[in-house]
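Only one chain is shown below, in C-alpha cells, and it's the form predicted on its own.
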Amino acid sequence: MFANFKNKLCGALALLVMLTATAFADDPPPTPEELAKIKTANAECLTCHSEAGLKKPPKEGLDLKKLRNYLVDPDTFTASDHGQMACSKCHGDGYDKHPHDAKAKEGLSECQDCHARKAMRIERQFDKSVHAEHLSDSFTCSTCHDPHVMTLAAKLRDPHKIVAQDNKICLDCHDSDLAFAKIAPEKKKRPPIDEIHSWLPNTRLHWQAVRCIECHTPTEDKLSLSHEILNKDKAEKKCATCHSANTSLNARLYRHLAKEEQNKYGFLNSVILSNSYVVGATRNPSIDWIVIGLFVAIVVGVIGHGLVRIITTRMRRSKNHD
C-alpha cells in the first residue's frame, strides 16, 4: 500500500513540476518595458562577465583567473534562445553578492525547471545513447548545450550556421584531448575520430556541410531529431541516405527552409543542390532558368537562322533576276 501511495505522490509531484514548467515555458514575451529593464539588470552582470570586464574590472580584488571561465558574448547571449531573459531567471541565491556565495551553484535552476515536458522526451531518449552507457552520472543538459550560446535551429535557418553550432559541441569534446579527458577521465585515450570515419570521403568536408547527429541519430523519424545518439557501430553509413531525391537531409537540416522553398518554387531540392551534390535532385532554380535561357537562345538561333536564309535566297533571287 506504501509503495502504491509513494508511485502515486511522485506521480503527481511530477505532474506538477512539469504544468508549473510549461506555465514558465509558455510566459509570453517581455513588453518592451520588461525588455529595458532586463537589459540593464544583464548588463550590470556583463560588467564583469565579459571579455571587456576582464580587460578593465570594475571591481578591485576580482580573481581574474577564475573570471575568465565564466565570461559570456555580450551580442552572442543576446541571439540566443535566452537573450530576453534575466540573468537572475537562472543564477538566482547566491548571485546577487559581490564575490558570488561559495555555495551559489548549488541554487542554480536546472533545465528542466522550465523544460519538464521537453525533459522527459529526452531523458528516455538519453537513457539509450552511447553516452548514458558510459557518462550517465556526469553528464547534464549543459555538458552540450551551453544555454549562453545555444539558438533554435528555426531561428538560425541557414544550414551552414546549424551546421557550425551542432557540430561545435561535439568536435569540442571528440576533437580535443583536453576536453574529452575533462569528461571521461576515467579514459586513458581519447578514441582517434578520424580514424573512426576513415570510411568517409572527405570527412572534415563532411563535418562543414551536415551535423553529426544526421548519422549518429536514429533516421527512423525524420521530423525529429532524437537524444539517442549512436554509437560507431549503429550509425548511419549510407551514402543514399542523405545522397538522394528523396533525401532525409530535406526534413530534418533543410527543413526551416524547405517548406519556404515549397511555396515559393513548388519542389523542395534547390536548397540542397546550392550546397551539395545530390543524385536524384535535380531541381534548382537556377539550373532551370540555364535551360530554359538555352532553349531560348537555340530556338531564336533557329529562327534568325530561317530568316537570313530567306532573306539572302530572295536577295540572290532579286539579283539573278535584274
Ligand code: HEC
The other form holds:
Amino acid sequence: MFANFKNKLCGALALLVMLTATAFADDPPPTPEELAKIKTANAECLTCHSEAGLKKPPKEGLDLKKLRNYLVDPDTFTASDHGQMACSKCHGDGYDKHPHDAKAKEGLSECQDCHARKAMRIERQFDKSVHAEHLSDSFTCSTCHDPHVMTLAAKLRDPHKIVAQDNKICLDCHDSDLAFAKIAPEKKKRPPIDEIHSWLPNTRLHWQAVRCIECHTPTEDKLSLSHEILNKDKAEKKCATCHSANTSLNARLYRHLAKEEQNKYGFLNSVILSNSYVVGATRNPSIDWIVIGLFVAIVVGVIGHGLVRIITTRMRRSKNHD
Ligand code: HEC
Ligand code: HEC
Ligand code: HEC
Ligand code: HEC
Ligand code: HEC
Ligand code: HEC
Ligand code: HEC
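Can I have the other form now, the form predicted together with the ligand, not the form predicted on its own?
Every chain and every other molecule in the complex is listed next, the one we just looked at coming first.
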C-alpha cells in the first residue's frame, strides 16, 4: 500500500521534473545569466560536434568517421530559432558524457512537445500533404526542418534569403537521388526536377526568386503558408498568379516586408516581363514615369516653342509697326 503510494509519488515527481525541464515555446526568453550557462554547456558539446572539434578532438579514440556526419555549425545554430536553447533541452541528458548513453536517442523531443498549439494547426495541413499520405511512416516534421538551422521567415525578411532556406529543404531531396531513395526506398525513381518544370522559363533562376511551396500549396490561407503540399496536377502553372499588379506573392513571400518594399519586388517582376515574356501581364511603373516624363517634356517643349514664337512674332510685329 505504502509502496504503491511511493511509486505514484515518484511518478508524479518525475512527471513534474520532466515538465519543468521542457522549454515551452511560450516560456519567457532566458535571462542573461541563464544564457551564459546555456552557452557554456553547448560549447561542451561543440568541442566535438563542430568542424573545429573534428579537426582537434578533445580526446583520443573518437569515431571521427561517425562524428563527421554529426556536426553542428555553431554560428548557424546561434542565429537560428533555437539558438538560445541548451542542446540538452531537446536531446535530453544522455549525452552529457562520451561515450554517450546507449539509450540517449530515446530522450529526443519532437516539435509537438514544445509547440503544441502551433504544431496542431500545421499537423492538420501536413497530414493532407502528398508526403504524409504516401510516406506516412518515414516522413516527419524534422525530415524537412533541421532544428539547428531553421529560422523563421519573419526574421529573415529578405525574400531571397527566405527562398534560399525554404527551397533548400525541397531540393536537398528532390534534387538528390541518394536522399530521395533513402526516404522512399520502394517507390518510383526520382522525377527529374528540371525536366518537370521545363515550361517555366529560366527554371533555376525562378527557384532563386520564388519558393516551391508558392506553387505547390493552396493559396486560400492568406495568413500563413500552408503545409499542405498537393498532388502535381493541383500545382500552379499560371504566370499571372505572380506576374501581375497584385501578385499573390505579396500575401505570402513578401508579407514580412513593408508595403513600399513589396512594391519594389513586384516592380522588378514587371520590369523583366515588360521586356517581352508575358504580354500585358503587368503595369510597369518605371515606364509610366518615363512616359510621364516624356509627356511633360513635350508639353514644356510645345509651350516653350509656342511662347518663343509668340514673343518673336510680337517683337517682329512691333518692329514692323515702328
Ligand atoms: C568528447 C566528444 C563528444 C562530446 C563532448 C559530445 N559528443 Fe556527441 N558524439 C560524439 C561522437 C564521436 C559521436 C558519434 C557516435 C559515437 O561514437 O557515440 C557522437 C554522437 C552524438 C549524437 C548522434 C548519435 C545518437 O545517439 O543519436 C548526438 C545526438 C550527440 N552526439 C549529441 C551530443 C550532445 C547534445 C552533446 C553535449 C551535451 C554531445 N553530443 C557531446 C562525441 C561527443
Ligand atoms: C530544438 C531542438 C534541438 C536543439 C536545441 C538541438 N538539437 Fe540536435 N537534433 C534535434 C533533432 C530533432 C535531431 C534529429 C534530426 C533528424 O531527425 O534528422 C537532432 C540531431 C542531432 C544530431 C545528430 C545528427 C543526425 O544526423 O542524426 C546531433 C549530433 C545533434 N543534434 C547535436 C546537437 C547539438 C550539439 C546541439 C546544441 C548546440 C543541438 N543538437 C541542439 C533537435 C535539437
Ligand atoms: C524542447 C523544446 C522544443 C522543441 C523540441 C522544439 N522547439 Fe522550436 N522553439 C522552442 C523554444 C523555447 C523556442 C523559442 C521561443 C521564442 O523565441 O519565442 C522555439 C522557437 C521556434 C521557432 C521560432 C519561434 C516561433 O514563434 O515559432 C520555430 C519556427 C520553431 N521553434 C520550430 C520548431 C520545429 C519545426 C521543431 C521540430 C523540428 C521544434 N521547434 C522543436 C522549443 C522547442
Ligand atoms: C515538406 C517539408 C515540410 C514538412 C514535412 C514540415 N514543414 Fe514546416 N515548413 C516548411 C517550409 C518550407 C516552411 C516555410 C514557410 C515560411 O517560410 O513561412 C515551414 C514553416 C514552418 C513553421 C514556421 C511557420 C510560421 O508559422 O511562420 C513552423 C512552426 C513549422 N514549419 C513547423 C512544422 C511542423 C510542426 C511540422 C510537422 C507537423 C512541419 N513543419 C512539417 C516545410 C515543411
Ligand atoms: C526527404 C525527401 C523529401 C523532401 C525533403 C521533400 N520531398 Fe517531396 N516527395 C518526396 C518523395 C519520395 C515523393 C514521392 C511520393 C510518392 O509519390 O510516393 C515526393 C512527392 C512530392 C510531390 C508530389 C508529386 C506527384 O507525384 O504528384 C510534390 C509536389 C513534392 N514532393 C514537393 C515537395 C516540396 C515543395 C518540398 C519542400 C517543401 C518537398 N517535396 C520536400 C520526397 C521529399
Ligand atoms: C511556378 C510554379 C512552380 C514552382 C515554383 C515549382 N513547381 Fe513543381 N510543379 C509545378 C507544376 C505546374 C507541376 C506539374 C507539371 C506537370 O504535370 O506537367 C509541378 C510538378 C512537380 C513535381 C511532380 C513530379 C512528377 O512528375 O512526379 C514535383 C516533385 C515538384 N513539382 C517539385 C517541385 C520542387 C521541389 C520545387 C522547388 C525547387 C518546385 N516544384 C517548384 C509548378 C511549380
Ligand atoms: C509562383 C510565382 C511565379 C510564377 C507562377 C511564375 N513566375 Fe516568373 N518569376 C517569379 C519571380 C518572383 C521572379 C523574379 C522577379 C524578381 O526578381 O523581381 C520571376 C522571374 C521571371 C522571369 C525573369 C527570369 C530571369 O531570367 O531573371 C521570367 C522570364 C518569368 N519569371 C517568366 C514567367 C513565366 C513565362 C511564367 C509562366 C509559365 C512564370 N514566370 C510563372 C515568380 C513566378
